[in-house]
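One chain comes next, on its own, written as structure tokens: the form predicted on its own.
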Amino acid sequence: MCRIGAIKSKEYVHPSVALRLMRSQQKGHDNSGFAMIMQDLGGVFEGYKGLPILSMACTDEGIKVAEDILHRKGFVRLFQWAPQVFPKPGLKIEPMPNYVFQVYQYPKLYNYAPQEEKEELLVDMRLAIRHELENHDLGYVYSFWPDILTLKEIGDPSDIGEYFNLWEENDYFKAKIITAQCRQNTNYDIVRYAAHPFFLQGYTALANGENTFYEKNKNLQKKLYKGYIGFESDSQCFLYTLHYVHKKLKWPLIYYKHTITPIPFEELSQREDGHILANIRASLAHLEINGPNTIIGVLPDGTLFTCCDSKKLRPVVVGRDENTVVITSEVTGINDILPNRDWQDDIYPGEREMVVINDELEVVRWQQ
């Protein structure tokens, strides 16, 4: 089992919120990793937005691959930065050599190109760094995107945090948006690309629990766009049909539960949307989900939302105050980073609800 959480805050917040927020949940997970996604970039990033951050953790090698693929594109490095390390004895983490987060112009061709055009540009540059980086085992890269930073590592949370520094707060490395995960996936082989968020284009997701529907939904995703690719952890498939729904379809958030989580036949003849739901289902029937499993997910615009499979077997909890709304999945996280707020706020989602929060921070719950 794992814990995820996300914060989502008017202000700027420092990754060390995101680790004490885990911190009081360890009991529900194993120690086995951490990795984060900060969207809505501030400190040394916040006056490059709209360009592209690249996201790797690799080798030296790996770097060289990495530039040269972008270099022969087109794209400039305008910016660097790499997190000092503190190595030392005891320390439960198993290090990359490197961690490279860059930002780039675009290539001068790519001007006046069309956004749509521009963020398929991207993916492809992500992927082919990733297929020169797993051919000569280089390292990783996560995340080729405006605004967004990724960091995933294998070890003990709280060592991960003592070793990048992270429990020290300062200006320098923040975001209004910090979306994490505790526990490695040990369901399959233990891979960094496993380990949640998932991010593509604008769109992250992160989840407690299983999918048995995983190989159902594989092998429709596969088939759907170049960026399905991996698979190495079952929940990367709550990602991919987000982004297909919302992303290639157009369809509003809603339409993301009634496909994954579709009502009964029987209660359909008894909507007024029952026609449009029931094609849904009898075309989208291999992007439905099994669970148990909670989904928390990030739209490009920030909007955060979260919901539950049909069971329900996995907890979450919304609390917030004035400036600041967290998901997770124990309470006694959210006590610990929003001890002053109502309790009496706090929303516990149902099966059939999703629960979304807006830029300025207004709660929506909705019912399937």
Contents of the next structure:
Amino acid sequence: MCRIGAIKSKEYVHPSVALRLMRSQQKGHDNSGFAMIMQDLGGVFEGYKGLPILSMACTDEGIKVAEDILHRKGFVRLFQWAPQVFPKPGLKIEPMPNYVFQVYQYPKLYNYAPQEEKEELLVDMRLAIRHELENHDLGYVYSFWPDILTLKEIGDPSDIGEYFNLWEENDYFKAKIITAQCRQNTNYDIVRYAAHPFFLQGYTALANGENTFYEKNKNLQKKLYKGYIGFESDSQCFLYTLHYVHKKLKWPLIYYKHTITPIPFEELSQREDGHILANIRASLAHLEINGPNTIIGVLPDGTLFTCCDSKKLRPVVVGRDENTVVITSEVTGINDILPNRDWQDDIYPGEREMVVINDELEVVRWQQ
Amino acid sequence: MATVKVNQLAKDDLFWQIDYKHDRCTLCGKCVASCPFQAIEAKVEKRRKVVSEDITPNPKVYFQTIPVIKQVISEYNFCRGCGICEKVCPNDAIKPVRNSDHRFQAKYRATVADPFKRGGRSNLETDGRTLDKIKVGRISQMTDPSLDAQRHTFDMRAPFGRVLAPNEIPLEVDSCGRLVLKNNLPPVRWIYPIIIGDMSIGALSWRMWEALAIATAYLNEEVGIPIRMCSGEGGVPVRLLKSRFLKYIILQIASGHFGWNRIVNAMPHMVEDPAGVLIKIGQGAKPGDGGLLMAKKVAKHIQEIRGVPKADLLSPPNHQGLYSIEESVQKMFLSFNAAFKFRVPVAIKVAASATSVSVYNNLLRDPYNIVGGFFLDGIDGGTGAAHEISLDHTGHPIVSKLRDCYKAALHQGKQGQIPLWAAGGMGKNWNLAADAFKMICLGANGIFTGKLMLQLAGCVGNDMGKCNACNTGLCPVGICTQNPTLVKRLDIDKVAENIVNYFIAVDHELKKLMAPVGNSSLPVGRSDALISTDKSVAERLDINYAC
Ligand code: SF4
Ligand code: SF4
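Moving on from the form predicted on its own, please list the structure of the form predicted in complex with the partner chain.
Full complex below, order starting with the chain above.
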């Protein structure tokens, strides 16, 4: 089973904190992988806030293929950074030859392009790279987006930490938001793409559980937007629905929960906004989920949230102190990294509830 | 050698032969009185009897004329095997026996020079049913726990009405960050995923129809199952049109437009909108053929409700002026949408056919957003009267066609926008919930059922030629006849009660299927939950093969 976690802090946080958060929950997962997305980056990336960063794990040729694609389009590489690795016999990890984090300058042609056009371009580029890498088995591209880094690895999370020296705090590699998950996608093939968190155009989602409406979610999503691809894990659907509702349809975040876990018909008829919700339910019936799931999501502006399916069959807890908010599957994780918080402030969200943490770390909760 | 009239119809030509035990018969006459087809009659036979009355053998031959019950040998008054005589006989003296060597339909055509007609069910089933080769194979365990069918709440509703794509809904975000509607939307009703439909008054006796209407109202108001009933093409009693129960009735219009005069006249007096309007283009039992109500069944009240004289009532096979989906259907849809001021969803019903997918594709692209449902009726459906050649030799099985239509919607990315409702042999194995659930997993939003309702009401017919006399106007149990004596055989309250009870059971059983797959709302299109033990079925329907 997966264990998921998210840290949002006023200060830059090193991934070792995320590793500690996840390690204390290791009875709940199977130690088969570790993946994380860092958003709002500090350290060596702090100076490149507006520029897209390419996150890949690939062969030497993979790097060349990706660079060629981007250069041909007019992207110019400004900076690159690779984590130093520390191979050691006995580490349970299946590393790729290269881990690439490259910062690019947009093509000149796009200097005055509207934001939306640039955003589409980044997706097109990532899809093109992914396509080539996949066709020639050269590796994986996870994200190509400003202020975002993705790392996904197969193996024991502790060993992965050792391999990348993630246990040791430093100042190069930090972010204000880190989402992480332990475990590879053991229900299906072990594929790096299948590991949460999933990312698209500034949106991140990770989930715990099994999406029983995977097939209908997937069937509809495939047609909705070019970026809705892969589906290596049934949880990718949560990300795509979030992206679709919030970015494509431009509906406020509250309607995400109304889309995935609509209110029963009987109650709808008694609500003032019942007719709107009924229309949403009808129109997006195929994006409904029917559990059991807990979802953690991050929006492009750094808003962090969590919600569950309507049956509330997966655990989640929110803990915080004045500088940091943590959302994770089990409270042990929070105890580990925020031992001095007031645990009476912990929130255990209900099945109708959505808990949102804004940039000032204020917690907003509402019932669906 | 005696002369034999070999060309004459004989007892061994008939479907059913009467097995009569003279020694058990007390000549009460009940069988003759109750056989609506006059297929048996009281006759006399001359009997030779040898008796010996002395102490020593002294045989004497007597000839006696004794009364007996005899089978009528006729192209018209032939035994249908309905078994009513057997039911009423107090002494087990009479019963129909299936004659596997019969050649009746050939003889009938050869004698009468007329197509053979009978009640609406296909009798040429060769293999088992497709739905029975499908099982619910994905059972939730551990990572996705199953639910408790008794305790969990389930949200079992299906849409009837035109559903818009989310980007087509005229929504706006207000100052409080809430979505508000700028314009009205096509009406969508959320109803039970099973519709009772669509059998007309006329095809059914008024008592049977009333029993269905009572059951529907009771299920809605007392049991909380929001089921709807489709009127069929034969109008609706004015009293019902003017009552609040109209909201549970889907009004049907077909090519004959029967009964619409009254419906239109009743509109100003309606206190509730009907549940919907269903435009019938075709039906699965006799695709390409219109409805047929024999003059025998056009009793006085039927003439009144339908506004017709006593005559054979033929619904033309085609709607006049309906030659292209783009133009005429839209006109028709628009006029019915407009009739109820766009408050009532309007759907279409067609016979499943090789062309259904193209029709559905066209409708899905409809820019007017007026088609509120696509009702697909497969072979095996139907209840009324039809030519045998239509019943047995035309039509398309529903399961793969429903699946094809769902996949067509999926291909366009428009699944659910024109809800799919499927029928044709639903509940034929007596388990409507299993059939409904599987069809829903294959992509149906809901199903509709007719013939099973008749079985619940006491129809004695089956798909192997038993009874099947719905066309004669002489239904032996009062279901599809207007003959006042026969109609009285039907106990309205009992029929309504049976139907209500059956749906209460179906509701439980549906939950019993939703619980193990871990779903509390309908698993529309969740074909991953299904497996088939038949490779070709699995392949055709794109579900997992299991063995
Ligand atoms: S089985 Fe039916 S049709 Fe045949 S004789 Fe008996 S009552 Fe008449
Ligand atoms: S019992 Fe009535 S409804 Fe049933 S097959 Fe016979 S005639 Fe038809």
